[in-house]
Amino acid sequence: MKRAWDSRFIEEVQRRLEGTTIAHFIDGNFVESVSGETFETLDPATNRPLARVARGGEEDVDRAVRAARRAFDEGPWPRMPARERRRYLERVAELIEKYADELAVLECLDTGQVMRIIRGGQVPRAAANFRFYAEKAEAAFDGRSFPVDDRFLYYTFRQPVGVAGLITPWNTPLMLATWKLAPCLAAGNTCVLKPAEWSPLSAWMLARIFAEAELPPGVVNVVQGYGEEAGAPLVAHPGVQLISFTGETTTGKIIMRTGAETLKRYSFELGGKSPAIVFADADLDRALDGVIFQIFSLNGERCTANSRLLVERPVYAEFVERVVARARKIRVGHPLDPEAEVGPLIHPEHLTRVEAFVEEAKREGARVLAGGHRVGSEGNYYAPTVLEVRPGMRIEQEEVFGPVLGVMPFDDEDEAVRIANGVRYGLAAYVWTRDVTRAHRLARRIEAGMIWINSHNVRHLPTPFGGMKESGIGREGGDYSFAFYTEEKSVMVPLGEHPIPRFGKEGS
């Protein structure tokens, strides 16, 4: 697989990684693990080591939480005027843009996501997250007033909560870390970020950016390591009030059980098995583009991927034939090749998991229409795959998180809704039709937190992001994030001397 994106710059970035231990960032300093242990992070294109990473454990997490706790209880961050926090966040956005090329190369090398997606979308979105919440910082504490005639005035206001544990996944670690960090910091909280062990590099780079932006020590801390060794102690730590987690549903359930002992507040964005429903009256050319992009971009490792395609029977054969033809033409290549559309999956273990899903589906009777096999002998490349499936098959029910699309026909609107809702997830859905009333009707009937009509997933930061059923708890984005990252208080002030019951007074 060729690499063709500014090879000299790439080699320079790789040289800096060689011999470097990706350290924790605690209380404003880069530090090794207390144990001194490290682990390797692999290049998904070759499965050769990229760098060694500090292997965090309970003691490292405790150090980080204590630093965050001091920064919240004694430091300036939660007490400084919101406009000053705004300036820090704007500085972070500027630095993300300054180091955009280095961030993009690190993200591509570490995750296998292709450059056209990372440099063209994910890195700019990371900066945009900080700019958006910088502008929102002063509004984070807005409240409401409730006057009661001329007798009482009730009003509300918001305050930062405390220390947040932010646990991010491996698919788009830079963008999703900033998606959590920016509102958390804008609201005046401090935090400990625990990135996924399969993609630790962008969190390390963000820590360097926070250091250059001169955030007060302890406001942001980063602990690298495995979920069981670093993530679990973070969730269990009594010094942490908030847990924001993006990842698979099974892990979310474990986190909820672990944090129950200390009554953590949760924001969960979990698994998805999102349907794209294409009606015969849809603009089939646009639907084709939307469906293909939404399942095969980000290597299929996308929480909102339309991994199930439901097509109305009159156009089923024609539309599926076109999907298959396009899937076969998708350019699979090295993530740093500017022509590549799909890169390698994140890790050999994940490649094995995707392969196992497809093989099991074939045994259940699924028909392979495209792909269904590895590409090349090096790295974790898997061909864009289209399977004809039936409702109820495991591959139609469970999140594969790879470039695998299951297709099936439906006869009418009721059947489409029944199939769409027939899974335990409810994150996103995509409806393709020219019938406006039908589109709005389905938006109400489909069990999903987000529904796009005649579009792929086009995000708008002020809108709520999150799912129903086993796809999550709560909403992120815009002011919805502040509902999680702030504590709302209610205050009552009497405007005169109202009667107060007089218990215990003689003669009362």
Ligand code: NAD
The other form holds:
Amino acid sequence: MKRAWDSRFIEEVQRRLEGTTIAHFIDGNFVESVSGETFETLDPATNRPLARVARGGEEDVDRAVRAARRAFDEGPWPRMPARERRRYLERVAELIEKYADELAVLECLDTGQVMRIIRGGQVPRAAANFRFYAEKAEAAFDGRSFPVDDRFLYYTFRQPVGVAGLITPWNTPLMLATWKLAPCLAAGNTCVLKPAEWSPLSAWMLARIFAEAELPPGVVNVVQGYGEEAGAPLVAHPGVQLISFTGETTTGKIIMRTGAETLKRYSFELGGKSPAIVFADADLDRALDGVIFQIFSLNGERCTANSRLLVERPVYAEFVERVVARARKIRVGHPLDPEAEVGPLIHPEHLTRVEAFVEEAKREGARVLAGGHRVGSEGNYYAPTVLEVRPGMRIEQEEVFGPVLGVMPFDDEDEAVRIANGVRYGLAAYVWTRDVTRAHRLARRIEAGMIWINSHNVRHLPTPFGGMKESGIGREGGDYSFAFYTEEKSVMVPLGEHPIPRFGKEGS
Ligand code: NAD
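Same protein, different state: after the form predicted alone, show the form predicted in complex with the named molecule.
Now the complete complex, all chains and molecules, led by this one.
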């Protein structure tokens, strides 16, 4: 049995948190805020404080950026051979594996995500992110050559950009931080990570791992704190060139404005309202598993959740009935309960927001088929919810980021595409059909950055991840991350004495 499931181990991890201040990690040291201020991070299962966290502000961000700048301008990191950076990243992956159980317990306690997903998927993925980019470290700077003819050779190569600001949301903080850190570091940049204020613990644990891996000081810095107080100064800082941001679309827009003065390069992974489209000819058993998992896993707090289910009319009633029956049977429980499938939502404020969405949907005429209420009297538990909705309702248009599925019938492919594309988001889409031609046609017609056919969200790390429309800008993953984290330079070399116009020369 993994220790993450052992109650004595869990108690030990919890005890160690009590009385601990979750510090910033700046220039290789764990430090408190210049102001000395802290805030509490809550346990979503009880809303009791888990630990106190340093509340970062402008001065802390400035110290962190200066440390990252020094590490980039003067330190060994961007200058060392790529294979040495590779070894550091491999060491980080090994340490994530070594501390996998502690990381998993901290992440579950802090986010309310359930252990089976965190220990089973997210923590191994965090290690895999580092291993994947460790292997790629030596190819991060590959370029292209353009041997035009015998007269000229053009080629490109890449270099690290500088200091990156990495800003992550609260839903899967460990996985998302490593997803940004690994390519950023493999490409020789230094960085400041600003984790979300509602789930700061795994970034702190990662900082301990970076310290143990003996990364040169300043290469990775972590500043804890609120978005407006610590995130905004990071975006505005003139010492930062890159901002990789994952979070809400509205925050992305604010960040773009904040960084405009210093002309930042952005990678934006934003919100989603992804459709699952189930045709009558689909393998309905598999579609059922896929749809249920893709909305209720990670408590529905998942950017690629299929929060809209479109079902072809001939199988609509039967399929929705099966969805409802399954939703009612989902095991809602404590994040550390090995049997739990859905845990508490991250924060009481978020619970109130999810609840308000459902109440408004009811007023707009949505029919509650399952759930639609809180569970228990303690913590932020919300029942897996299925609503029958209509295109255009607010619940059908806006990201709820909770365990709430809206279902709708459609009559033909054109109508399905119209509904699917009728939102401002375009992150993912899931198409369930046995008709191969139709599946590929829909992949072209649907406005989404990622389309899964007859599958839930199965990631393959070399492939691009990202959204269209208001779901994001750019792609991360594989070499696509290096396009963001490196500067590509173009070089031209003449292969002989090509004619050069002779301005100012007599007789020319
Ligand atoms: P959020 O936008 O509220 O916060 C994300 C991060 O931005 C936090 O660290 C926050 O402190 C920081 N922030 C807030 N205001 C800021 C500001 N003015 N300047 C700089 N930083 C600021 O998002 P959230 O509520 O933490 O996360 C949920 C959102 O994340 C959802 O919309 C979800 O779809 C999205 N998300 C997207 C992906 C993806 O890959 N597309 C993945 C996971 C989550």
